[in-house]
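In the form predicted on its own, a lone chain appears below as structure tokens.
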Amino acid sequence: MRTIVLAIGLITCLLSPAAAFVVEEETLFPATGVETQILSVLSTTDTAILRPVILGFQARNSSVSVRYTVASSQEVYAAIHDEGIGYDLVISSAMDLQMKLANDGFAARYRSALTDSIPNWAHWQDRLFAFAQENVVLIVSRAGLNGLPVPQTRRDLIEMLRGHPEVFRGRIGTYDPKASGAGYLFATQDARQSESFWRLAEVMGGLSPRLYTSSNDMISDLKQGRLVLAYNVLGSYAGPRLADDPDAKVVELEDYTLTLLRTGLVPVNAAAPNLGGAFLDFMIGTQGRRLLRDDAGLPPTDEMALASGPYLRPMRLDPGLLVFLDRIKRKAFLDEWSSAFSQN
């Protein structure tokens, strides 16, 4: 199918005169038949990853063109919450920001036979729906470790960093929670799980870490030798990209591994809410799940998979996610994080 890239790079979205949120890419997937409808999707998921799912949806809905816009999680939130732009479906890896949109009345109710079939933990009040679950992992370069063992727990990692600072100085990557919504979510959930997060933050902070807003950028820098390891990387991105790299290792830490739920919602001001709901149904349904797993590399929601990993810690899809979005709590958390990371 022919696709048209409408915008690449950091540009200002021109959907309306009032729109000022920054987008990374905008792609039009033309209808395969005579176009009668346009589905407008705003997402944090890279176009290349979700492309097979979009094409699968269009194979069933030949009259639908899909306008797919990619932005950071904070920009996605701003586009809906602050600017009220009328997308038909919003997809994000930042569960807390999605929950805030739903809780603050920006998500329409949607219910179908397919949404009724998913587990209770995978949706909230018929407004927010999980369609993929992704482990948050550590990635390491075996060559970069210079003979050191691959850490299996955060305690292993802390001891290794403390014992061999010359190996890791300037070659550790992790998310910047000030600039990345997903990074802030991972850091706050880490802090809720264990005090070891703050010990790890202090040790990494003393080794001139590199801060990122993208898992893909961390993966690229590890592959190119600029990093020895990267902490809190999306496993759904790392697994496929590192599968054929004999040097790279993806580690699900055994003390605990956070599991993210990638979610979608239909905004209350969607121009075509029926199409937004239809795309949600497609991702939840049998064909969409297969395409997500086999072609997009996004593991679909799966209770059995969670039960099989006793170290997995799924982030709950409930208002508890909103705790660290409180302005005072957010400032306090980021101040503490900055203090921990300013040990150079």
The other form holds:
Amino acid sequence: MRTIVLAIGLITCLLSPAAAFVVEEETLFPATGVETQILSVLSTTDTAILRPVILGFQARNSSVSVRYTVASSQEVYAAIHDEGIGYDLVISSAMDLQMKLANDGFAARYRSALTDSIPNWAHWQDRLFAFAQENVVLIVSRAGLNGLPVPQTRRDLIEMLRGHPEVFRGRIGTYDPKASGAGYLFATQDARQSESFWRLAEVMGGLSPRLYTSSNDMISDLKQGRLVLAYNVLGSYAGPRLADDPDAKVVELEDYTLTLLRTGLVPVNAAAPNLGGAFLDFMIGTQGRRLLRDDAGLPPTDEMALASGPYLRPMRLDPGLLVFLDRIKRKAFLDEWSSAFSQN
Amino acid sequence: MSQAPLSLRLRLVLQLLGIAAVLAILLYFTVRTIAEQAAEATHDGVLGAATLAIAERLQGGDSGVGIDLPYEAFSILGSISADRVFYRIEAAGKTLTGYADLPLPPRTGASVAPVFYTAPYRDTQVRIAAVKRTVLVARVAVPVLVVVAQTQLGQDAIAQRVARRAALVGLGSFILAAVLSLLTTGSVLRPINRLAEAVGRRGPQDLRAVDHPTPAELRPLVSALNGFIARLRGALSRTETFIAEAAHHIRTPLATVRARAEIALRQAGSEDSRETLRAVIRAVEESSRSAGQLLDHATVVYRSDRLADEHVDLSALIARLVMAIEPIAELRDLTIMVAGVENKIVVRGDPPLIESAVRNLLDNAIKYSAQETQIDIGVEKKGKTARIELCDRGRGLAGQRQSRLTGRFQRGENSGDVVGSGLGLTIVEEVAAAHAGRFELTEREGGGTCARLFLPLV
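Since the structure above is the form predicted on its own, I would like to see how the form predicted together with its partner chain looks, so please show that one next.
Shown next: the complete complex, the earlier chain at its head.
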């Protein structure tokens, strides 16, 4: 084994006494040559997904060891914002939290020929860079639907849920926005996009939905038949895992489908900011994009792909993302969500 | 030594360029200032709108101030530039939400309309808009302050772009002004150059008043010039009169002395006294000739600036002079052969001067010729000039250069016992020059000298 799994599962990171954030997994990828530098990456993306990219990076930079730490998006945010731990690169799918980090001055400026070449919508200043775009999808089990048509819009979905409560009761999954950063982001963006979200929340709330904190759990439960459908699942996880499952269907709803940008930033207190930047460059560059698409299953940022899906609504990297992080706004939103979701 | 003053052109160009540079710099700063103000106004407008949008969503109630941050307000701030955004909502002196350390407006007089100010925040400068609203909480009026701040990266980027363009505009206008100032300088100085040309083009004898059309600014110069010309004309004419009078006053008594001496010679008894009287006569003759030559020389010098411009028939002139001088030649048994006087050969010039030149040549030939020799004088047309050639069998030039012999009061080294003033050849040369002609002296084959005077034909 070229990689040594240092810790699997929920452990408390003991890097420093102040580091009280919760780490899910920490993996060291030793340098292929003589180690002279260590790149510390803090990420919300599972090690298994990004491993090919890390190995590709190390193939080019044989003297770099990579310490890859996985945590939830809230913990990633806390590690940088509250605890100021000096990671060299922070990767997260929680665009709002990444934006908050950059806006509040925790992201260093980084510029290279590659970062200059990425389109405007895929970066914010020279501090926050998107490298993957992932659609937020609905997944359904054909068997579970029991002959009902696969919904193509939220209106279809609402009508189907209303019309056949017996099919769906207790068998609907979605994110818990109170517990999951990604879930909160998807829900708030949904609420922005359309009023139909609240109707959907009400309908789903009436069907004893199961709440999750990760897309993978929803996918697993769907595969095992515990769920008929799961709403707001990361397509980049669902696609590869359900590709060879004839029963499961990944649906990009046609009224609109949110597109999430997975972003990276180099913290201002990074020990080796150039290494962090180099890894960013690698992911944005040709080889990194190929590895992301083919081996990691993460669609790299691609303007053409966005243009070809007229129903795709990429979330914008702008200060609007800060709004729902506001204490009062968050409380108001979650209160409203709770009242809509648990009306009965 | 004082330095030569700057030329008018250089002075004008430098001053115009200086003005252009000052204007270009002013233009640069004006464009920059206006553009920066415009950029700031634009950013302020958006920032103020975002702040108002938040303020308008404030709600009263029984439990507290209701706040609903509008997503678009922040999103729009992000659309105008990728700037960091901070906000703070404060009610009754307590921060309800946002960044609690964001600076408040300097005066608490924030009003319904946004108040803008710039303040340092965290690691940068931010532009801040503040709006005040009053909200009823449990029927009590609570003042709420909404403060929204934005970093100025976008504005600075605009400022930089504008500064670059303003610099280009300034540079462009400077170059344009430089070209125009060169053209202007040329056109302003043209009348001066024209006047200078008109005065310079005048012939040497042209002492008329300058009557060139000139701009008003040059009229004092022209009238001063005309006054000077008038004074010069007066001085010349006085000099001429003086010379004529002087010559007359010298010659007349000399003629009287000579007449008396000749009478005395005829009545003299002893050979001794006759010899003395002859010497007196010779000396008087020589003095008279010298006086004549001085007069001629002075005439050439003073009058060559304003020569008479008449037709002179060289053939007639030579014939007349030869006839007048023949008696003297005969005294020394010299024969004068004249050639080429059958036809008129007419040149343009001042008759007394040309006559003086030819007479001096003849005098010289007679003075320096050996006894019983021949003097050849002839005139002929040579292209566009008339050539008077006079050859003798005298002492020749003895290898001396013509320029030495024609110098004023210079006499040849081999002139020996012959009496002379040293002015004869000077006069010839000056007359030739004054008439745009030429004078040359050469050694004659077989001994003697040839003198040639070329004068342009009519």
